[in-house]
Amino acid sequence: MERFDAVVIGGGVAGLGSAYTMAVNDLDVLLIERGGNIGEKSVYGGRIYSWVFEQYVKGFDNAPVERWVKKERLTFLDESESVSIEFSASRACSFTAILTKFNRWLSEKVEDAGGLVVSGVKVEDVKREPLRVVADGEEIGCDVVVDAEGVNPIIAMKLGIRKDWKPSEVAVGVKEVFKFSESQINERFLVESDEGLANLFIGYPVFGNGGGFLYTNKDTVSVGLVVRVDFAMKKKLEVYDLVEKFRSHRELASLLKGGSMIEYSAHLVPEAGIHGVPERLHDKNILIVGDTAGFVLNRGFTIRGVDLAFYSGVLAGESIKKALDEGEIALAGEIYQRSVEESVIMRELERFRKALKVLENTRLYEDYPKTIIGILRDVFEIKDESKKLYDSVMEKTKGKKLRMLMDVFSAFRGL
């Protein structure tokens, strides 16, 4: 029986945070993909934050960056109209990223730091007492299990490490692809060849838990919706009807228009923040990571995911490390579990444990976009007479002003 150090189950930026993390350590690790090459199965939205791979990735100058994000924008949309807030940045924080081109470069890093990566490849089961992985027939002898294999945890789940996902704590999100000359989306969007936006959607279609996204890439937009899988159920809501009224809404189709579609898929989102991370991140020597243990941050007008994700992996990788270095690899579970308690991921998900609450109130989706795009209209809008803005004001919120402001205290405290 063939034996490493470490296996790794699933190849996205977790697993591969993980092996290349053991890999430049000189840990013998293998990483098991079940797709036909790495980031073939990969999806989500299009944004990357940054500071994790600057920090712990040589060579992150020359990853296959689309875009650095300088324009941040915030739309609210009603059937017809829409309102728009926009942030112009000096400086980037996030970039955008095809996933597939992405993954495949952090597989090369691996491989050079010495690590081998398989795919093409289905892990089955892992075993215990002693730990392998059965993968394709075969059995992997190792000392530890990474798993990294999703949002859809079949192994971690029959482990009993985690339980399944419940429908209020997971979002199914639709993305489209459009194909663009640079020159165009440069034009469209008021950028230079290295800039990139990064526009969220609240309001129309969805008018509830969810909203939709455009990010620009070098030479495409990628954009979508997200909608929580509870809602659409008690909603009985199609997501990909949605996602053509979303399209189709004037906002979208003029920034679309000449575009052609080259890429539809759909993927789920861990939703629930901190209530959706299980206690125990490891059954001794079987450690979870990146979605499979729901390190996803959504505050509405930013979704963390790929830099935790990363970032939890690069954890178990020295976690890993430690319990060799120190001749005690039993440890390593209660090693990356401290570490990822005393780390920015837990920080970040406790910080922000009520935006999930706050998200769930549906007049944030529904009443006040509408509110704030019948007000501008009222002000923009002049016939005989044009309305003074008090008058509006007072007209759009009657009846409403003290759960407004409530709603609006709640936000501030949430997200």
Partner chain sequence: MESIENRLGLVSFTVDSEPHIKPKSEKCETCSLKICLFICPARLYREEDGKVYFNHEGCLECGTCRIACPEDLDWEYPKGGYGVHYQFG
Second form
Amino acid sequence: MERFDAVVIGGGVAGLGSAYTMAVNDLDVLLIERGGNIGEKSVYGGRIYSWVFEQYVKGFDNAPVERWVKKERLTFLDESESVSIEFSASRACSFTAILTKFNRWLSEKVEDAGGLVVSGVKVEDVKREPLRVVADGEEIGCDVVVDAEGVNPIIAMKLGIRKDWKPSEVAVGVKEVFKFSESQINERFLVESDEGLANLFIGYPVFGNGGGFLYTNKDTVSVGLVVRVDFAMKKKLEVYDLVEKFRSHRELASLLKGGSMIEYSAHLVPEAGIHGVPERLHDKNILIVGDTAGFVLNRGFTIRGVDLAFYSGVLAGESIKKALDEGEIALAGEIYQRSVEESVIMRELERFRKALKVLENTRLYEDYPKTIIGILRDVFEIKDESKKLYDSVMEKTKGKKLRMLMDVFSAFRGL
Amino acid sequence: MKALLFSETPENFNRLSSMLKKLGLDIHGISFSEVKADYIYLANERLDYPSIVKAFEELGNKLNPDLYVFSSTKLGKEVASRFSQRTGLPCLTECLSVEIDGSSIIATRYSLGGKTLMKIKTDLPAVIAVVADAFEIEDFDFKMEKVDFEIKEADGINVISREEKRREKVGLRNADVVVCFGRGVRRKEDIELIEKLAEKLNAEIGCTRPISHDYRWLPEERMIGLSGEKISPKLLISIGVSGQIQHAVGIMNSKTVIAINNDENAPMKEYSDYYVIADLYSLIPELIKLL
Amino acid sequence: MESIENRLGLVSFTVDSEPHIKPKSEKCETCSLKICLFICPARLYREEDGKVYFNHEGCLECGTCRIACPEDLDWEYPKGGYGVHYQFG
Amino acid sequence: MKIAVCVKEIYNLEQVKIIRETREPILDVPKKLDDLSKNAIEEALRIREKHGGEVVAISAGSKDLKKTIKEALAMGADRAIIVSEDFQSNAENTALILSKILSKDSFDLILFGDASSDEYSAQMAPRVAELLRIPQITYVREIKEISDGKIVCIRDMDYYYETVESNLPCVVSVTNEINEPRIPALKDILKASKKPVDVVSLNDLKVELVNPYQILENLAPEIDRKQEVIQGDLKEVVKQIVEVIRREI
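Having seen the form predicted alone, could you now give me the structure of the form predicted in complex with its partner chain?
To see the whole picture, the full complex is given below, headed by that same chain.
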């Protein structure tokens, strides 16, 4: 039987983070990915916060960054109109990337550091005492397993490390990618070649827990929607046509005109925040990281997953290294648990504990976009008599002022 | 300009000589039988590459042709490549069209496994292997001068025996006519109707995935699509097929597609040359009668 | 408009002969919700005469049906090397 | 027996997308070992199983080749010699590089796939044989016998099958019918990571590259189905269909 210090299940960003950390620390690590090529099963919205990669990955300068996000735009949509708020930043803390390519690049880093990456092989099971990973009908022995299988935690559930998601705890995301020329994107979104736009959308066509996104890559644009599964179930949303409706909105249609669709994809997103993280992140020397552990932070206008996933991989790798150094590998899980609890991951998830509750408020997705659009239409649309801003606001918020004020207050506190 | 042409069959030879004549070339051709060319080097039949390469060297030195042409058969490609390597001339195989552009040629050929059509240019003199089926035999005024020629034996391989291929029964993949049906056919008994039509047309029968995999009315080998057979018939008659892309990739290379469907907006429409909106149960019996 | 069929046509798959997701047909027949019919982003569940058919050829492997199905769906990832190959994930 | 197998990495063609508006292919896709190269490796492994010896995988390709060549090692090749750098790819250059590598050693048998699934040019085996001044047997569907410094093969040609004999060393290219390539198991993949891969540079080989070809265009053919709708009176419709059928067959 082949033996490794550690076997990592899954070549997504979390698994790669842990394999990379172990490889640079000279551990004998094997990563097993079910996709024929690393990255081909990875799907996300389109933006990565860079801090963790800058800090931990040598040679990050050569990463396949598409564009650095310097423009943040929030757009409210009703059926036919829109209101946008745009923030133009002087410095960027996130970049757009194609996750497929980004993960492929990370896997090269793992291999350069001496880790072994095998793709096209699915891990079927993990057996304990002694610890073994079963794949391709063979068993591979190891001291520790990092379970980075992603949002569908098939193995972690089988091992009893975590429960399955409820429909209210995950969202389904669908995404389309459009091909343009680089200059088309620069001109249309008013950005320089290395600068990009991240645009989030609230309102049409979801009007509930979820929203749209658009990210500019070098010569492609990623556009899609996320909608919570319970909401889609309740409203009987035809998920396969949601992005189609979204894209047909005047606002989106003009942004995507002339582009050529080159891919359609779908993926689940953990959205329960801290409520979706199991109390124990390990069972002795089996550690769960990334989406499997639920490390995604949804603040409504930003969603963080990739950086937290990678960072949880780093923490797992470091914990395993520490446990091995101390000669007691059984401690790896405990060390990991503690380091995650003390880390920015749990601090952030804790800080936004209430976000989920705030985002439950369906008024955010329907009433407010429509109210704001209505007010601005009153202000800008002049036929014979114009309306005073004050009058319009009073009229549009009649009878709901207190509730709105409270919603805004709780949004400020929660998000 | 001069071309030196070789093909092991007279049919391929004549297709290629017609193509070359259209380009305005004088054609010197090595052949084992009577063919159409300006100068015919009627030779003894030798099908081993060393002797044909050598014959080309010999004639090439004498004639200095601008273009060395083979049919893009296995033998043709093998000889073309070895001859090209020996002489240092550029070589393009599997050419679907050829044009002369000053002192260069421009050829087209499939690339990326058939996903794209590539247009390549290279300087004359050059060696090309051309897909003869892409051209028709036409009547030109060839000089038809005969020259005695002997292909001499050359060192290399030793042919022990040769066995002519028998024409094997065509399957779906190689069928000229295919009748394919989908879920529009409602009952297993109705396949009889499809079979009758196929018999009339001497066609092979194919189906979509639900028919073979969900209902199991036909064996899986009959399924046309992404995970099944990819066909390239002259005529495809598609009956009651909705036209999911997984199916459509299997029929992309069909020459003419007739689709019969009662849904006027099924995706199949986009993949059809003739989209017949009708009830197959009333239409097909009538069609069988008239064929 | 791009139909879901056309959009799936843009995605590359290696299809296994065995489906990796199997609806339990007896349960589907009595299921009154049939959430799968609208929730699947690839629209791979179809109903015909009360029976639910699933075509695994275009599965995007998101797992939404697994979460949403009120019955115990027999759900697995495809075998290693099979299934969807995203290029712009 | 010392057997060289010359293999090719190609784009994973199934994943090559076409931009609908411009008909251009998007070539930013993973590479893989060509299926026909796998037939050649499989045949080499079977010869090794019967006659003993060594199987060396040889290839020239892009930077990705270091990764792709592992597929050959996982199948069972003992070691690999590769050029893994970007160079003007054409039949002349690749043949020259392969023959330079091959001539540094003395192989009894040099195997190829009969063509590659991307370009289907089928030039490589004859070119390398010519450069090495040894015989070639192309389109081999069965190797009948190897003994006493000779090889006997059955070739699958367009119009006939041919049994051919040649002295060794010899170049042989195989069809996809010759065997069913094995699929490496996880343990084979893990083993492959420890097998030696000798990466040689074009500088070391001292090859002079040429570029006699100019690619003017490489676009997807247009799908131009007529989409003519036929409907109405059944008799009329049937008549029209029959007309089309008569015209086409």
